[in-house]
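The chain below stands alone and is given in structure tokens; this is the form predicted on its own.
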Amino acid sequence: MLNFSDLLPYTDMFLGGLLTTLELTVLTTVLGILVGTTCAAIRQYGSVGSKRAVAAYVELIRNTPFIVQLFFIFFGLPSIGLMLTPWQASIIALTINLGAYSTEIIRAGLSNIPKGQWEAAKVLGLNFRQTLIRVIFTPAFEKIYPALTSQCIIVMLGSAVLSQISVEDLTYAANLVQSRNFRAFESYVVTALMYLGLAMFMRYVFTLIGKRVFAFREAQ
């Protein structure tokens, strides 16, 4: 018989896991988008050699399982003397993963910007950095913003595997709770609902950010 009241003594454990998942998500979202933006700019405007290097990185990450990437960073790198804590390995793995996927998403937005925008920026006297930020990246991000936010949410959901290297996230909390009270069904139902709530919260926050950032374009 189902009994969700047995989970009440473990409320702090669930909330602690949720907070850890949220912290990891916020940090890696910022870092991953920075990596993706940089790599997308290189793929679109860089030299031949740099384009090939970024393309290799993107293909490697997009065509291998995230859990393998995580295990390689946490278990593989120590063999060459690079020791990482579970938290550090998680940040690196999530950032690299989101960076690769966001590279292609952002590059798609950049490729849709007409070349005439560069000429218009030159006429206005804008330098290369100002042109990228004001003329190229802003409209490009507006086009791909929904896809980019969805990818960030997907990465958050994929972070559930971090419990495999003892990161005390939400899934880790669920595993620990059900091992103590043997309420596996109840534990994972609550965990699933918390992930759902976090995903909906992230989408709401991203929507608010998007409306604020792109508001001036809507007014035009």
Contents of the next structure:
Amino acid sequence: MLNFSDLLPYTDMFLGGLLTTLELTVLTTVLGILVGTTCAAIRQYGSVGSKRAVAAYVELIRNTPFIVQLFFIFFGLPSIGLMLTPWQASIIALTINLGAYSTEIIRAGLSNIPKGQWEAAKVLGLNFRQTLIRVIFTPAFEKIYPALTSQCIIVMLGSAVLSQISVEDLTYAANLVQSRNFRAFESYVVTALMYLGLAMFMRYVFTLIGKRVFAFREAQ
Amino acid sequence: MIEFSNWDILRNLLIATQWTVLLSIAAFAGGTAVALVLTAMRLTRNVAMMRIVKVYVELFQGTPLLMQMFLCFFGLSMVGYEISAWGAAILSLTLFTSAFLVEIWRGCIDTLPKGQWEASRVLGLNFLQTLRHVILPQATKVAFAPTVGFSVQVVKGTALASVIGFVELTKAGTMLNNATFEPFKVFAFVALIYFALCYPLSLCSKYLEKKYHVAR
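The structure above corresponds to the form predicted on its own; please give the structure of the form predicted in complex with the partner chain next.
Everything in the complex follows now, all chains and molecules, and the chain you saw is the first one.
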């Protein structure tokens, strides 16, 4: 009854979708972590007002579904004059989403760094930038790296929703294929497995990057 | 054309919210039940059982919830099992919830020192007695906060049921948007209602975390 060979003519479609998903993931992972790092630094070291603003952003995003955020950005914002293509809306929505979650995660790492580290770095004659990157952020990131990895994978999986605003990602390809050959089960099983492979691949890449970035530990 | 006042929009959204709440509760209950079985399987320390749980978790944590929903809804009916959108939503959310809960609980049980199992053994308690009198009372305390925290993910997960046509809060939002052409207002309302559902749960989880963290 199951017939996977019917999917073969659509290989290009699946691969194209996979590539789009991968592209979006790479781009928004970088952007999202940048937003998260900035917001976490504000949340930890900023003024009272800016801390509150970041907290509000984080809570608002963490307590609403991604699909609603996406619809709000894609359908809602044009009505106040901000027209966005599906691609732009996707990148904004994914970045905002990952930004909020990674803020919470990175902040947890930062709050674990003892105050004495700042003082010690000052005594050793490191300037502000050196202290921030080498003494504060690197060890903080090392602590929370596994949690951050998982969150990036969760956001990648969440990107399946983007097919709803007609971004031609992997899920979009699956929907298109099953509407053409009526092999819904096969199409979705294959797509689910592709997502699983992508998730495993991401974990692998993150581990590789982590080994390089945090290599100083092993050198000791 | 019918005019929709703000109150009309909000009222219709609130009616749909009932389904979101109901779906969340059903999925959370189902997920808890399945996760309990899986946790029990893991605790038997049987290699085959543990491997099954591991594959299960990997499978449902590593694939998008949306894909699981499509598989349950379109996929199952294609291979001969007729299933409603409501049934497919509950089924897929149950699978998703249980895969995450079993991992959360694993962490909670593993934080207990191994010596407790050994000590219980020495005291002559059997497996079930150890579980009931030694492990579970401690593990449940630790597990409470993250479990409540995860319930937020379940509520948010129900929003995806809109994609397979189940009329809950998000679907009602898109339908009202199509009727009113006021996406900004409608989706802001929708987001606020989700926030009103989820934020108390988040706060509750934070409170529990503090409470039990201090107690330990």
